[in-house]
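Only one chain is given next, in structure tokens, and it is the form predicted alone.
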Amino acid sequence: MLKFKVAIVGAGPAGYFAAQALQNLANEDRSFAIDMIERLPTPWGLVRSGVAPDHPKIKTVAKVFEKIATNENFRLFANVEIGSDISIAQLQEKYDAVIIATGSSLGKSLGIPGENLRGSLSAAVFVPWYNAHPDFVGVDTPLDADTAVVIGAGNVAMDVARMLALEPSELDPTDTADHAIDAFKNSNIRKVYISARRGPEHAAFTSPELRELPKLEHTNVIMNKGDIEAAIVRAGDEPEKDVKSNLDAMLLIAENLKSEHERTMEFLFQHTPKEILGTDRVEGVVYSTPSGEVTIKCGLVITAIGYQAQGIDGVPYENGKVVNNDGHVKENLYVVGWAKRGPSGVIGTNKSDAAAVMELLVSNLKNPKGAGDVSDLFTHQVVVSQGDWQKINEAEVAAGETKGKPRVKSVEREVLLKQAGL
């Protein structure tokens, strides 16, 4: 029997994914050592800090993830940074394949005159403050104002939206990071704005997050009927399905009039950025719009209007993503997920996605290079294994079991380190 080892960049979905399909591809000609490099001490990636605290079903998928994580061939080597800690160069030479499953961690910019402004974050920033990621815990987030404005208009703008317009006390049973409750709580956000350049039937976001809007107790959600109306219009009498869902989703929330609440999260189509307006802070938002300028006051502006991938020393780059002919990048080097094709997609697009990679992987290999423990050049720094993360697992969820939550976060690496017993 052939005996491989793979190293997988990135404990995220595509990572896991990755490694679940070659896991399916082992037989009685070939097996398959997995060994997944994660920066963080915790991994399962935008699982953990990138769902929106409020959608714990999505969360559930980390259940596969554990299970792919049992398997007798799977090691974890969490809390290792490539780059400063170990170069893909040396894992190629280790391994007889490399994947980089990295995702896309930065936030594009929208280059415009006051995005440096204090109080104009990216969402990139923002949705891991609150969800505990521990390089994001110190994040300057003014919430003083009473209106705050969120550009884009996919799935993440409106999740950055949705936990701006809550009732903070909605997310109480939910594991968002201790540290963001209070200031929720602290909050004087009453008003916020999600401003898409385009019309609605250009929208990113998918039906089933905007049909889950006119549930929110707490929180009037408003779209002009106007706007949706003319959209419709604009779509045809053929509009691709998915695009269809969004319009009779859209319209419904323009005919349920909701104004009794305080809280309020309203649509902007057509509204194209130009200016953040501010001295020492944000203080507005001007927008040019089909029928001329318009200035929003507000106090914080958050853009959600993409990611790329953050580079890594001998991996090819361009516009954000990593170069690659299917996934395969050069020699014993491949990529799967947002890294490889850039921020699209579900969570379960990965699954696809790193299936096809690993089947071209696959057909690369010839024989085994048996090449030394990558273990051997981890000296200095401190390794969380799979049962080290375990350990940290189990506590964060007996912590959250005597508060009614699945499980309170630990943000600070050394906590976490603690927890894991090292």
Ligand code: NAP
The other form holds:
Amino acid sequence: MLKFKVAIVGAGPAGYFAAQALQNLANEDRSFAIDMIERLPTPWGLVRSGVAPDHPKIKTVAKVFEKIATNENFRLFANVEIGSDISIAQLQEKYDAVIIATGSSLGKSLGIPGENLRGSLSAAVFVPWYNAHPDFVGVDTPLDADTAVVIGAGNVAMDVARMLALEPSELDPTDTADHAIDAFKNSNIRKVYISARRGPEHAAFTSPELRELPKLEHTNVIMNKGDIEAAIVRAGDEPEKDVKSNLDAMLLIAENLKSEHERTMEFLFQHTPKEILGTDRVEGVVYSTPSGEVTIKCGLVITAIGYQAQGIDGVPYENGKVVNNDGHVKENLYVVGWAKRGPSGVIGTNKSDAAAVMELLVSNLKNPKGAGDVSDLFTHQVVVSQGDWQKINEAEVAAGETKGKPRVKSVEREVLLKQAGL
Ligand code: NAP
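Having gone through the form predicted alone, I am curious about the other one (the form predicted in complex with this ligand); can you provide its structure?
Let's see the whole complex now, leading with the same chain.
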């Protein structure tokens, strides 16, 4: 029996699906001891810090992650940062293979004037803020104006716009950060624009997300019927299935406009942002449109136009991704998930993607190294193990039970470590 040691850096969906694929590739001739290393004191990556809190079903995949973690050959080392605490080169020496699964955490910017004004934020900051990510608790999110603009026509833009346009008490039974629920309850925002630079036929929203909009109980959703009809004509007689499904869902919204609610989410198509106006904070967005320049007055702009991966020393990066060949980076280093292929696809996309990379990795393995244990490297850190994380998890779920929420997330690192008994 050959016993290989594999390190996975990043405890998000791609990391867990890589671990699962390795577990599936174990047989009577080979086994894999998997160590998952995570920067935060908590695992689950985007499932904890990215998925919108009003989408609890998507988060049930965490059960799969926890099942993977119960395997006797799996260890979690959370609260350990690769790059500062330990280098990739050190891991490469200790392990037979190292897998980067660190995702894409940096928001792309528009590169237009005014983007650095107060009140102009990336979704890469706003989303982890409302999801209780410890690094984003103190983010300045001015919600005092009556209008917000979300730039981008993907599902992240849709999540952000929905969070801003919901009646905030709808967030009470969710695991939204307490500080964000308080801020949304005090918010003056009643109108949220979501702007796409191209027409409806090119929007990156997926149709289930569009189809849930008419079900919002306290929010008017506005799309211009003429915009959608023109897009249907442009899309032709045989549009792609996804495009047709999106356009059908959009037409339904455009034909059933509501106006009775205090809160409104309105879609603007063919609006290309040119400038964010303001002197010391955001006052509006200037767009170019087919019928000329248009200015939307607003006090908050959230940019949701995609992500790029953050660099780690010792890992080659290009165009916001780790340079790789079908997931192989160099020597015994591999990459999966958004860090590998860029920020696209839903959580499940990572499953087949990671499985293909793990097949390649296993086919390249020769003889196990057996060069000591990684814990030799953790001399100063407070490391959160799977058992410690389970204590945090149980404490959060218990705190949620009394309030009718799936959990109350702890935000400060110190509190999380205390809950873990560390
Ligand atoms: P995305 O789907 O790639 O959408 C990015 C959007 O930004 C596109 O509409 C793009 O328009 C626009 N954009 C890019 N550069 C721009 C610019 N300079 N000016 C104006 N607009 C610009 O990315 P995402 O929304 O970040 O989502 C990432 C992935 O996560 C997607 O696969 C998404 O489906 C997935 N996700 C899924 C869910 C869910 O299942 N509920 C939730 C969140 C995210 P162009 O097309 O014109 O470039």
